[in-house]
Amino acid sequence: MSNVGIITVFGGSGFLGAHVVRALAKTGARVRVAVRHPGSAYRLQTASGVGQIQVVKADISDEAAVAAAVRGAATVINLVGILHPSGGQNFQRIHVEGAGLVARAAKEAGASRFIHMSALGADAESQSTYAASKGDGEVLVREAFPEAVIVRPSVIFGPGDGFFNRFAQMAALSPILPLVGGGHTKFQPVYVVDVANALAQISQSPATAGATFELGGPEVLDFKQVLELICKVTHRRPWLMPLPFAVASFQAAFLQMLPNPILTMDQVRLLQADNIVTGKAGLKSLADLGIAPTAAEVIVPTYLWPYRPRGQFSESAA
């Protein structure tokens, strides 16, 4: 693999990352996938279709490994992120220090483009540690690489997602689904393929340098509507029980101690703010890339059908 035109993708083996790598490969790009566990990314080399894919080991907190991963790359994309702390992985280390390290390494290596995956609601002043760390990460990225493109998606959905699948599983196992905060928090779910195609286009468009993109789907749904969609698709009828933020926070204090918690106190704080495109002046969207966003109600039924009651496992079931 020559060094010309290489795109290094950190976090390329995850839910979003796998789609991004495939979208880049379809353009004929040579993609270097930098991940902590290379074994998790080798499947991409046989499923890419077009283009060349190389897998390398790199933890974004390891300066030497990061430097090696970006060496010779024309474009660097950072997709690494976590939803809650686990072991040695915490928001400060991953969203702030890691993001800054990758951006500095990309600039020092002579990369011409840097794309950083943030999140809607990223704000250094947020009460949510997750959102605050995303905001702090953006600051360090822009300090190190002023021309960086910042991408802030709403909740991303698609086969294998951690949002719709999580609540579909809960609906299949429990007669009750909690409406945290009464279910009024607004989301603008965006399809993973639309996000991946957006990043692929941004990687090939010098005109986007220094821009910030907010990516959302065609519809704004509140939390209750999201759960209602999930229940409709899975043919489940749990009681949607309103759960005040104070009560949810109390329960989360215990739930967050589980290895893979369904709710944390920080997520409760995050749910107290809407997760939708702001439309602020100067910010770009999918429309600026010519991408028509795909509605959740079109895609979600194609992958949540296995959560239906026994005997209703057909994708075409009404």
Ligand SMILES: NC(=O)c1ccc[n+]([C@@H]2O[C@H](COP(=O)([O-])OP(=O)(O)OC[C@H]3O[C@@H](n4cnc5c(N)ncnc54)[C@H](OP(=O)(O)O)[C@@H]3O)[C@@H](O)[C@H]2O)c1
Contents of the next structure:
Amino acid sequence: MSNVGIITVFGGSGFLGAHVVRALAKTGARVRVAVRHPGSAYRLQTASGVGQIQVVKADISDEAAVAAAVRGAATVINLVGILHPSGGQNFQRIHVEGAGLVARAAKEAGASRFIHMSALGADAESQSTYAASKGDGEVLVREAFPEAVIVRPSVIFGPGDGFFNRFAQMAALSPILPLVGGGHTKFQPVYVVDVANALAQISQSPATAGATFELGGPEVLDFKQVLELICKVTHRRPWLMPLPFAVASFQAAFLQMLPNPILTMDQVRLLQADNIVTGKAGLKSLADLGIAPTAAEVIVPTYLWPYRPRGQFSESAA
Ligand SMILES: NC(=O)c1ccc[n+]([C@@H]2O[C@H](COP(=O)([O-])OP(=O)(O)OC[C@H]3O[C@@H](n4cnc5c(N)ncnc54)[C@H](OP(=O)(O)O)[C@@H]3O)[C@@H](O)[C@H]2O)c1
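Having gone through the form predicted on its own, I am curious about the other one (the form predicted together with this ligand); can you provide its structure?
After this comes the whole thing, all chains and molecules, with the earlier chain placed first.
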């Protein structure tokens, strides 16, 4: 059993969260998963003897629930994030106020470690509300908990991801895929297991206190190359149609009215900046943790194959 004490994870029921909870449990940690809907996190329970996982109910905008969730925790990890506003959830409430509230509560409860999940491109001055809110959230986290570790990944891939699955689904359904802005935006897709292992290592390494990590995969791919990879893996041949940012933004103005929009105007603004590791002085990376990142080509075929046309589930012999 790990001697790091209780680790409270907010957002542990999400795509990344499930992997983080598993990586922490493997170290023998006692993990308290704080979620809005406890039922969504019961699948994370491990067999006895492999860590200990407790599920508690907490919305990160509920001060009392957050305080209860961090009580007695030595480490607090905040993975809560949204891709677009919906219902009562918006970027200011979740990425800014929620992040600040969790960091303050962790400090007041006496936690010694705080890890905050931000994103590459986080910048209070960004034109994108998503990226600006991630930047504002980082500022509040640092104010409340100066030794916090901030983690900024590029787009994360793995079974159940939002990005690769979404475009694979579109490639399977539509004869056209839009190359927003011509498809030149650069990404550095990073494997969810590498990100989860990085967080588990950071949680066990006091030397990382106060650091900011940028997490990217082994290769830089532009948006067109990402879509080409998805099409290759799924045996789909849609027309990759270049769509200028202005046109994409106009279309997104209508699409974003849907309950689960495939594109919002804010995402079009986000796509106007590359999403890759900057390597700026003072920032840390997966290499600093001794993690060799996994390539998308190795993992993506293992979970995108169900999007292939019926009868094309195996590779033909060369
Ligand atoms: N996936 C990526 O490519 C990527 C890239 C860069 C950065 N990130 C960041 O990494 C983090 C995790 O991303 P993800 O892909 O795992 O997202 P996700 O699957 O959507 O998970 C988000 C988590 O936040 C929880 N949550 C949402 N609103 C909440 C609230 N008001 N109170 C408490 N919990 C709330 C969700 O739980 P319920 O909704 O079930 O309550 C869920 O557990 C986010 O901060 C995201 O911005 C992700």
